[in-house]
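We begin with a single chain expressed as structure tokens, specifically the form predicted alone.
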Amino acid sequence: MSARPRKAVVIGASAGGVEALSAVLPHLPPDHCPVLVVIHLPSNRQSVLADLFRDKCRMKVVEAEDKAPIDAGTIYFAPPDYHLMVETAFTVALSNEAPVWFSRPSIDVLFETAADAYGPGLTGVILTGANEDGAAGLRAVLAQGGRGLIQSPETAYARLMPETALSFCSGATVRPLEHLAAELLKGAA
């Protein structure tokens, strides 16, 4: 059984987020640490996000199973109406508790426990929405130690996430929406 990667990537997105997200994982390698992400989705519907990033993005890309390994190389996107969870065992877990900020999927839940599983190695990223999910999780995610990126709401096609998060994360890195992947592949090395 091979080691599971001590590093990894939490990305959270409400409205706007499709696009956001585009500028982003495309410009990430093959070989990227893996990357965790949560969309607010509607729970009535089926996630076409795996199939639609699928084809840009040169990383692997799936919707996140329970209990599957969390590989390098792999993208991977909660499902609608579960909280999409890292195990300390490098695994993810998807639960169907609460809504959190009205939202199941939550960004704050994963961000939360990928803090705890990874500590120092992990880089959450705050991208646009309209609501204060991600803000407390980002949070989390600076006092493991890890490392904290914001799209700066000018870039923003809703503000109100990031502004949220910039307010709970005073030290957290705030970068337009087009260098986030540089900055991301800084903290890859």
Given for the second form:
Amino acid sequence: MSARPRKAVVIGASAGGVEALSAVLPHLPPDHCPVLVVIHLPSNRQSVLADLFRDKCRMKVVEAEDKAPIDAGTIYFAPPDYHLMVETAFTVALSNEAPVWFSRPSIDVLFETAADAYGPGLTGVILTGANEDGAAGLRAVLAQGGRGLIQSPETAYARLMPETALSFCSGATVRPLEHLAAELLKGAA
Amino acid sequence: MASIKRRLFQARDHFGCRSISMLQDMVLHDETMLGALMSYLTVQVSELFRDPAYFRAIREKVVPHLKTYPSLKVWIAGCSTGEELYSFAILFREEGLEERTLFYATDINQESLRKAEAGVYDLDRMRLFTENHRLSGGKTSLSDYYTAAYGAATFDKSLRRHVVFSDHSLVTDAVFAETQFVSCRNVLIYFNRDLQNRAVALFADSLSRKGFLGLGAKETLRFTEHHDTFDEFAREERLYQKREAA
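Please move on to the form predicted together with its partner chain, as the form predicted alone is already shown.
To see the whole picture, the full complex is given below, headed by that same chain.
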């Protein structure tokens, strides 16, 4: 391994998340470091997210499959009704463990495992949501030396999630939705 | 592994341990602890006819093949508390295959196996199970197969007439029978690649020529050593068929 840490971005969103993600993901260039996304949806097993974003994004968009290697230039969506985890070997793992914050996939689970794998190379992003999921996860990202980015509650469709994340993570950067993509790209150099 | 680490920390907190080594000490010196810990380390949530499209594909695409066999052996690997097993038993009865079939339902968790053998589930889960069964192409009413009392649904013991329950580990144990169908869903996601390779090798050994392997909705053989041993039989439903000359 080189001295420079491997980079990745993890994003968590809940209520209003599809619109918020639409303001971020399409701005990322095709060679961007890998992006892993958890968005809370009803678990009707219909995986429409990857299809929804595929045409809008310049990065490759997939629904995460168990044991897939995590590659640059790719956006991975958690499949409905599974937790999305990152292994320290930089592969994806799925899990049927109990919901966290009534949610499966859970943002905390993704962020905590990704923080273990990527350490200071990780950026965690908390977007709109009416749920407290993600706050403990973002704290774990910062504790491992990673970067925290929170959508400003005023620009969020639902403020509870960004507000809770803020109260857990004073070291995180807060930006309005329209500036989040630019802020993300700053760290990508 | 990320998942096992999470659950170990949960178990540490649940059992009031300050550290993993304290938990280890308890397991080493208290016989009852291993079973209790096992319930934390294995994931036991399932549904009857979970992912109805899987069972629909079995009905429509696999059953016609299975009907050509005079006798069948089906292995439910990692059967947990039995939901998958009862789904198969009901489907095979509906399709007229039950009498010629022997099911092996295996798991490493003894407590889960006991529950599987009892076949008792919360009554409030039946609405979901009934809907799943209907979507799977069920030809009968799910309520024909259980009796409801005191908030619990008890599945008919006749469904277990063709079932052998057994303690079996995909990690340490060997193949025990030749089978025509192995269903192992949402078990391999908890294995690393080495263990996945071992488990899939067991399935390949156990399956007869052109036998079927069913995996969970988001599982794939693509990242294992054995992707060449199987053909994709129903891609979306994660049904594989062992190749002729594997």
